[in-house]
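Next up is one chain by itself, shown in structure tokens, the form predicted on its own.
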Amino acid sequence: MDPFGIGDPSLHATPIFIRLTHWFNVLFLTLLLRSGLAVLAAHPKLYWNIHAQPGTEWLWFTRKKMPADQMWCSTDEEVEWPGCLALPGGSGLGLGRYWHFLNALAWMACGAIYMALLFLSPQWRRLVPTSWEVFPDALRDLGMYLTFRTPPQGTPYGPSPFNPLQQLTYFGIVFLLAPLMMLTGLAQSPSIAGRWPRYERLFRNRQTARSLHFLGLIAFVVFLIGHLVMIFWHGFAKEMNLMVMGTDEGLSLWWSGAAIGTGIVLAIVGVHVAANLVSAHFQRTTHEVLSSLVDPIRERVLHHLQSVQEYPESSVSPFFRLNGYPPISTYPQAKGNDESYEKLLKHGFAEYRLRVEGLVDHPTEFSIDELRALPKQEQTTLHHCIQGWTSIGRWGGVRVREVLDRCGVQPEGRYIAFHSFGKHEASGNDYYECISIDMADHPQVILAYELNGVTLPVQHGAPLRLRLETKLGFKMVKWVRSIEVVDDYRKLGEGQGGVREDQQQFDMGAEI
């Protein structure tokens, strides 16, 4: 007995693993798309340089013009997509990156096992063309149906229950563009271009991977479209029937496979409403659900990787965006000023003190003076923002580690966070994130007081803004006000390791 068909030498009948892989494929690849467009809402902007600079996109999808006399954020260029569209809809980008991660993870894993199964069992000759002459007969089946016309089925050269056209379009999916789209993928973590900046550049450039992965997608919708005209053509019943039951033989089943069917697809169409719904009304314990499924293998996988990041400073960006307003006067959409910041600014940071507390043996507070007089740190990097633009610039100031070095970590302490002088821009909570004590022992993480040569401008960060080469931008605080050692960054905030991740549902390790 072979209930999944591996042995089955006949490749006309569909086996079980076939047919189950084949509708969780469907689940996870249409959760994917939906939630992919989520993340793209958050920068409606492709790009092919690394730079993404305004004015460069090669397509968009915003009617927003930036004012080219005041300042703007890259927040500013954020559109919201209804929820019938993306996953979830409005400002969703924390639990559509959330729900993109979850399901890539369970593509992968669904397609993992369904190339096992293949290819221990004769079934990849359904998908593997055996002759070269698979590509004019597959001209041949595209012309025939343009010309609604139906290509026989099957090939003169191989066992394969498809026509030419069709085996060629199944191979092409299977085995180049879920690939690419994997591959694309990785390219934009910043932890992974950090530690291997070379494997970026396989892509030419983190925006051209972030566009190839959009163009993929538009493939799969393609491929999707030209799916479902292609069951309704070939018989919507037969080509159910198989799909369910695995043979369109037997009068009996004929319309068996078709209802079955039906109802799968109305399942997942049920499964996309429900995750819209529990992503608007339940948003905390959707970002906890889907956090203890994809937090531990993010951090297992990505966490401890280091960057070894030095790009030529002839690649510094022209235009570097802004993601936040200073906490002056000047700019009402920071949601409050705070005075002490603009009074140390009037006098040119002359007395401001950074203070590190909490679990260290010596709270201390230094002078910027002070922090410039610690052996200085230089690197040239590639900022990566959670929205998808990056930047490159050069950044000069002090190691974490030389900082608290000298107020000496207590052994209880397990977190570091960062306050700010800055407000959050929704909610106007005071800006703070968290990171795990371990990435202080980072080489190129530091409190920049430089940027690109100059002392470090107020809209990047002024006096000291952190930098963290295998992180998001929305963990580099900018405007530090003072550092705190904490045993659980639970006991801060509301407990989700940052600000963002409290209000947005952003991901506290921010590596991807």
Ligand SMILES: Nc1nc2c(c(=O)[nH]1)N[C@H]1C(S)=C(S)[C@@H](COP(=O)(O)O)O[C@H]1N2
The other form holds:
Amino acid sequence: MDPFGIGDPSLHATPIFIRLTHWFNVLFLTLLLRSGLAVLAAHPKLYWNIHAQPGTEWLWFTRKKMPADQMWCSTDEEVEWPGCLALPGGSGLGLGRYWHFLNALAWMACGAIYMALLFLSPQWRRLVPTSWEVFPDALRDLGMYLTFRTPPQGTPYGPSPFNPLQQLTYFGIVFLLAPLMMLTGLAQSPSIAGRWPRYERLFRNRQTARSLHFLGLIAFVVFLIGHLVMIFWHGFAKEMNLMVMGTDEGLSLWWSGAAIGTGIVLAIVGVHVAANLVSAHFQRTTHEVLSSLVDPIRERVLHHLQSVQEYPESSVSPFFRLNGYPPISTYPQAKGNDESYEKLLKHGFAEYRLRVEGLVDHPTEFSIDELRALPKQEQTTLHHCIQGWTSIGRWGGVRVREVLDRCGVQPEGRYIAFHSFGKHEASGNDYYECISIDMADHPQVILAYELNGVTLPVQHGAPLRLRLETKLGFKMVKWVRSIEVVDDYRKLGEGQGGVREDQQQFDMGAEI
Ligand SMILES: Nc1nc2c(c(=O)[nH]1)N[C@H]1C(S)=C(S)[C@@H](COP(=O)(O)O)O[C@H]1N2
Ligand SMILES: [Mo]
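Same protein, different form: I have the form predicted on its own, so give me the form predicted together with the ligand.
All chains and molecules follow, beginning with the one already shown.
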């Protein structure tokens, strides 16, 4: 038994850690791929520009046209893909993201174990080319495959069992594609982009990172197809023996690897099918199970990050996309107008009062003039919608902290709920979102009454909307009716932390 291949100078046998991490990698990567498609379906358009400006997509997977003469929202742009393609199928953004993050974490853990053992053993020599000759040699091998010949096994400059093309490809996947996917994935987090705006600029901008992340997916699919072709090219039984049994020599049953390997592949398919089924039929349970695994890690890593964004005013987006129809009868899509809101709107919000209540010493009502009299803060920031589009706007308003300080938060107050006049477009339930109370101490958490230097327009949430510059857009309640300080967000709505969490299985933290 030589689990690390130390005693095998030819590195011909595949040690157990490589075989195990290989099969887990197959599981995690395929789940990442299919859940990634569920995320893409929520905004099936790719851009190179940060404004995600309609009409400037370089690639799109939809035939829907948005009307030029009427208001539309980014939920109207969503498409649904079948469950055989995406995990989950249909409108699967919320759970798709959870599957994606869970598998990203599992995949990175698996990768870390693999890397550690690879470099602690001589096994790295399978993968790492030790001569520039690998480039012309790989080209030669490619030419041979394309003319239906099989290149000789091994490299002339090292003990690898792979031919130069294989070695170069695996090296590229492990040391270039995998890091690219992790880095471009992280660059799409509003918490990371908010805390380190320059990190995001490494990839030019947030939309470029998203586009590169997608191109990485394509590269991975191309690799997967090539890999499968090669398994059959070089002999299914032999390759399966190497990847399951560790060696093709001295096996009493030549088909044992093929049989067990096929069983492993079927088990992986089974996990995919089960993941789709539970996501479709037990949404809430799936949400709760996945969030109990993902949320603690995500929260620890990302929640405390504070936004330091200050985009130049010249970078303000020419067009700021919308999500959520105003609660007025002009828009039947809003799933219910609010007459009190319509009345306030008619009088220019002169009678509007922001109610602050719940676990506060002095429940208070603020008029817009009173809010304007408090210290004003302006910030030019990037808005990340959970669906994938971004826009830059200059917001002006008052810090949530300023408002709360005037009401005196009681020690039991741990969360802030923002209630809207509007409804959730799919369920018709009241729109509300909760954040943990420490967010009020973040420097760029404001109730905005201005956008780009003018009074906040109705479609963007007049008279008052929340801005949280490290969170996804759905947390930033528009048409704020009241603020409620609570001890536990689970007591509100259906208990998940907001209406989109309740209805769409979005994540309460919304940091990535
Ligand atoms: N009341 C209410 N607030 C809302 C929404 C909504 O539907 N209703 N949509 C949210 C989502 S998903 C996003 S991305 C942002 C969009 O803000 P915008 O319409 O100003 O661009 O508002 C958030 N706030
Ligand atoms: Mo959104």
